[in-house]
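The chain below stands alone and is given as structure tokens, in the form predicted on its own.
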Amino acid sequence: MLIDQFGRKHTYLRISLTDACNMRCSYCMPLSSYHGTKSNKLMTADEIFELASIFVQNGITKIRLTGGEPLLRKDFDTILKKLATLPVNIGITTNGLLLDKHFENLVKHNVKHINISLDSLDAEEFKRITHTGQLEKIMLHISHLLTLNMIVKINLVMLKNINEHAIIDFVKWTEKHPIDVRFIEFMPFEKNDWNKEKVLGYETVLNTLAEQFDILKIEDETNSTSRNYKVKGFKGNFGFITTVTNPFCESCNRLRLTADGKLRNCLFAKNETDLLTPLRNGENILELIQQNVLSKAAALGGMNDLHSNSDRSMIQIGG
């Protein structure tokens, strides 16, 4: 197992498999323009497998595909089906404008989580936000994965002032859908603009929901990083992701490996473990494993207080 020094299990791993995205959502990706990594630095299909098996042999049970849009990689289905013979559950996080082409696959290699990206219900808000449009074929998208019976989680990241009137939309979406839709704080990544006055906590959007909705609290599940809600009577259920306002660090059993080949033990960690240039070189991985997972900080990557990060945005590290 891969224990911490405060006796966390980490057994759920995120691999990013590129930094390259087709939206360019403010919140994750730097403002300012930005180039993505070339190619011969990420990490090959071989090589993913092979560090995702050492992580799946010392106790990793879950692991899901993120990005960036993970569905650019052209290797994507080989990526899934060599990860598909480990003893693992894979999900995936997605922003879903490309899952048309991988359905026979998910449902081929057994993936039941998709979790999707989206910020608005309203096609012009959507597009402010993420500079794109196509929100009508993402929400094709949604209704086919439901159709297969997929776990659907949708993310929503809270904007105070761009955003926080969908809300109250995606609470009524969870009426007649069995969705899980999860609303996340705006958290500080570099080149993000980020600042706590534009952050919106999860106490004032549930006490204005309250206002609306006959609202339940719900059982989390273990190491879960939501707080979980349903309306009564509504077929799904919603959640708060409140990394800034009250954060969970105290269960967290999750590490990062970013598309070029670093683990982080936190998304706000100061130091970051080059696992590829000495999988390449053939070197003792394990041990460099070991040592990250040990060096985590009790919370917030050590921060006292979150403020932006000065090496990597979101789309860098991996959603």
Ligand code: SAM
The other form holds:
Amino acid sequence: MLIDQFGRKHTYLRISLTDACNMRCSYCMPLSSYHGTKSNKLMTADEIFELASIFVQNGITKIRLTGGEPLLRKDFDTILKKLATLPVNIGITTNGLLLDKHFENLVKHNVKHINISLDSLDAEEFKRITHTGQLEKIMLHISHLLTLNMIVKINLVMLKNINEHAIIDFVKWTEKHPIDVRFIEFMPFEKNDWNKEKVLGYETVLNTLAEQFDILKIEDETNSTSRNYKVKGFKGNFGFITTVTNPFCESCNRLRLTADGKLRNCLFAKNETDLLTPLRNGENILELIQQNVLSKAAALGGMNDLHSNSDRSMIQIGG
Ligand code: SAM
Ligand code: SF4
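Could I see the form predicted together with ligand SAM next, after the form predicted on its own?
Below is the whole assembly, all chains and molecules, this chain first.
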């Protein structure tokens, strides 16, 4: 098992397949000139499989493929096919634009958990936030996922004065659909123009929602990063990822592998461990992983308080 100095067992690995994206969400990828890392610096499908196998042999039971936009990888199907041979639960976090090309393979490889980023249900507003997002197309893809009985979670980053009114629309959406909407507090990353005043905290939002809906607290899964609720009688749920106002570091079971093969033990970690170069040189990877896990800080990558000084953007880390 990958256990850190605070006794936290790490069973969940998020693998970024690329740091390129076909959308430009203001909170994530503000650098319009950023086109991602050159492909020879990215992990190949075989290298992803080799590294993932080492993690799975050492206690990882859940892998989520993310990015950047993971479905931009031309060899996405090959990667999925290889990973599906491991005894691990696989999920995907995607902006949903390219999902239609992958429905068949997702079903074939038993991928049941799909998280989709969606920051507004209004097409104009969605375009303003994402620049290239096409709401109608993504909504069709979500409907199709539901007909395939996939477990769909929607991720919305709460942006003060930008999409805060949309939160109510999303809660209403859970009335007739078995979706799980997660409202995420805006987090600081490189050059995403973050400051504390822009953060819409979960308690404020929950209080506003409680004025309009009959809200019930529901159980949070072990190691869940979200505080979950539902409106009485509604089919779906909603929850809050409260990294800024109420971090959940004490139960963290996550590790992250960047698209260029660096291991990060926290979104806000100051250091990362290169696994790809040693893998290419035939060195012992497990030892490097164990050292990295042991160096994990108690909370927020060792920061006392969140501030905007991360050395990598969210898209480079892998969300
Ligand atoms: N492209 C995929 C997507 O959008 O779902 C996967 C990568 S994206 C970086 C993963 C998640 O990170 C998304 O749900 C996105 O909303 C979230 N995210 C990005 N920047 C964020 C920020 N500054 N604060 C909070 N969440 C953020
Ligand atoms: Fe792309 Fe996802 Fe970041 Fe939006 S949140 S820019 S879709 S990686």
